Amino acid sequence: MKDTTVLARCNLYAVLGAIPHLLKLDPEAAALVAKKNVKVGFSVKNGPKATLIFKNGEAEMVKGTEGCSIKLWFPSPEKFNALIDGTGTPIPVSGFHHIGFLLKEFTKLTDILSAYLRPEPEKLADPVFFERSTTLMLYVIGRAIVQIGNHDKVGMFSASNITDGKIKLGIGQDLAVAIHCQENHLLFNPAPNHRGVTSSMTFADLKTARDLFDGNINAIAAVGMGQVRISGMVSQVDNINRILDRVAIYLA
């Protein structure tokens, strides 16, 4: 069972929270914004909000939507969500000088992005893909992973059990993510030090983390392989990992 408001945060904060990342990962989507200095909002009535800040090729991610170029408005999360599986349509209620950008830049950025994390299986034949695919997944599923384990009901409760800390998920030795708890209320961190970690779960390679992602391997099996390593308080793992298997559900 999936919350239309869970899955239009996810979709927000997680799906389109990602366009940050993908700008750093992709020189020809940082380039269709390279010259562009525009804020759009998304305000979901009985859901979130926020506001995408593009500036010099690189964009940022703000909770809100106070001071935005163009706004865009949705009636019902659902209508939202609609709009992120292709099938509905955003309602400007300001800033109509900037349609252009959405209806152009902004909808060719939302493809690229829509490509790599739904790729083409034959697309992840190319290595320099893979990785920008597996890579942005990632940021993803951290994302979803805070705002499933903040306001799902089934997500709340796996959360409620995770002691304050530090939770931090890699690939390999240079890609990392963290979960940070405090009070059963989780935030997101995607450049993470490792200062403070107090439990971790790193897959070995990339392709351990896709197969994993896409639900190709077990993940008990895959830590009794060594594919996937943890450490640290191993109730924390165990609680992201539930959360997870909502993310699953909820981004299917």
Second form
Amino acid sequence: MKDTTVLARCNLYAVLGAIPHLLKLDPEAAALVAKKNVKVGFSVKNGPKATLIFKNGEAEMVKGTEGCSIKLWFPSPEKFNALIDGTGTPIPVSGFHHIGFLLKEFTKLTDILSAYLRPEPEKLADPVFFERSTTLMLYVIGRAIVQIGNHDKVGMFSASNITDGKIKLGIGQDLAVAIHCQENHLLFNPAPNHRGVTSSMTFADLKTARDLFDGNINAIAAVGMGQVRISGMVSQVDNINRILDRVAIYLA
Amino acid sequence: MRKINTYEKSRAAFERAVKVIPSGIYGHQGPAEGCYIPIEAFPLYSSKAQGTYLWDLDGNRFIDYMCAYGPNILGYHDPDVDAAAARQRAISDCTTLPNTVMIDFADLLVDTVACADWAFFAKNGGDTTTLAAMTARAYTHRKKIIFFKGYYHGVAPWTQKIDYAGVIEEDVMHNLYCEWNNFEQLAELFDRYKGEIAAIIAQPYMHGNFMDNQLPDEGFWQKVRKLCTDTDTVLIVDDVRAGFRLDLAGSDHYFGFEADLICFCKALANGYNVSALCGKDFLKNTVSSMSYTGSYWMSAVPFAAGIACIEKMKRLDLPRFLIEKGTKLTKGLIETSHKYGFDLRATGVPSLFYLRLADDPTLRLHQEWIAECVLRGVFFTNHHNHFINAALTDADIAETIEITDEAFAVLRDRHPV
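Having looked at the form predicted alone, could you now put up the form predicted together with the partner chain?
Time for the whole complex; same chain goes first.
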């Protein structure tokens, strides 16, 4: 059971929210926007609103659409979700002189993102592609956990059982994101340090993470095999995992 | 220095298991339940057990403080219980007509358990909590059931939560939640859902996992009892985990009140598979009217084992004995922790004590210490209450303290002051 508004939040903040990470990982994607200074706003009626700010080959996403160069308006969460599914088209309501960016660079950018997030199986044989794809999935999942934990009815129940703290989700030694929980509200941290981590779930390596994300191995068995390590306040991890189960429902 | 255990055969068995069993080991004994951290410190399979000891596949011996998560109350392979079971097995077990040993067992429970006017037998604790909830709903014609947060009453969908896999909203839509020991909150729920609450279900004290165990505040249970009586609400005590380790007459008796329904399983027959719902007379007809049974629920061997177990527990005045042993052990553990500058806390009733190293709120230090104990032959788990059994000797307690001393020393070396 999916809530279309929550799905829109996941699509905006988690899927499109991965574009800043994409630009850091993929030189081709970064080159597309290297000289662009554009703010693309997404406004979903009865749903989320955010702006992707492109500047100097980097990007960031901020909430709201104030000050955007081009604004895309969606009459409903369903229409926005259709855009992400590739079955709908956006309606620009302002900034028409940036329509070229939208049709060219931005479209290419989202195509690259889709290629990483919904990869052709053979592409995963390329270790560079594999690493980028899996890394992006970690960011998308982390961001989606926050949206689902804060807005989905069942996800909110899980979040209500998380004590305050910082839950680190890592792959190997070098890659990690964190979910901060304060009074049952979740926040995403794409670059956590070790300070204040109250619990962690660490996948042994990219392959283990990938296999788990793709549902090819069982998470509980993986813990038993030592491929996934949990430590600290494991009730936090337990509840994050319950939200993670719902990420699969929303973004599978 | 103690030898450090290794678990090659356990690991190999687990690798074999995951190929043919979902998650390898499922449920509460599974390695992903948060009780075996880090996983490398723990064995996963046993080869044999005797008294208070458990041996793993690799030949490591453990002083076992999990007691099969409760059933082992007299010691593994207790000779009296095993002999009674063997005698009954030679006569009959699972047969077309039940054996009268079933009546003998019910008689004994009615004589033993303070609130019991009858006994209904099943196999697992969850069978009895579900029967208790159904009984309350059938008797009151109401839908809602109040749970205390941190509860565990089995794995039937109604006992789980909305975010658990396979549970749908309708399974839990009549569940209401209240903080343990918060009578005001409980009374508010009764005001808000006047005439809708079928039952309160609760463990005799809060012995949930991942948290210090909390005994009932003075007078709490008595107020709950009165509230249930005044509102014709059924009071269900889930004594599956604590049963017979506090009081042979039931943990409600230990805390000075009477449940309407009380659920037993774990320690009921020292590991033989039987559970029992006991209750007051006014609910007997309701239970009689219900469709509730199972293929092995009238098997005679566990009844014979249960009779022998209860009779022996009575002879030994077992709860007092277990509480004394648990007190001695936890006192020793706490003193040992202080010796190294650590702050170990033991909560709950000592016969099923819960441990937490309070020096680190993230619990990592606690997990490290538990791991060092297990690696040296004391089977603790990270965040579950532990259990005392009758076979535990003072020498076992002394050995446990010696091992935990070494574990604290390792911890202090690793984390100097």
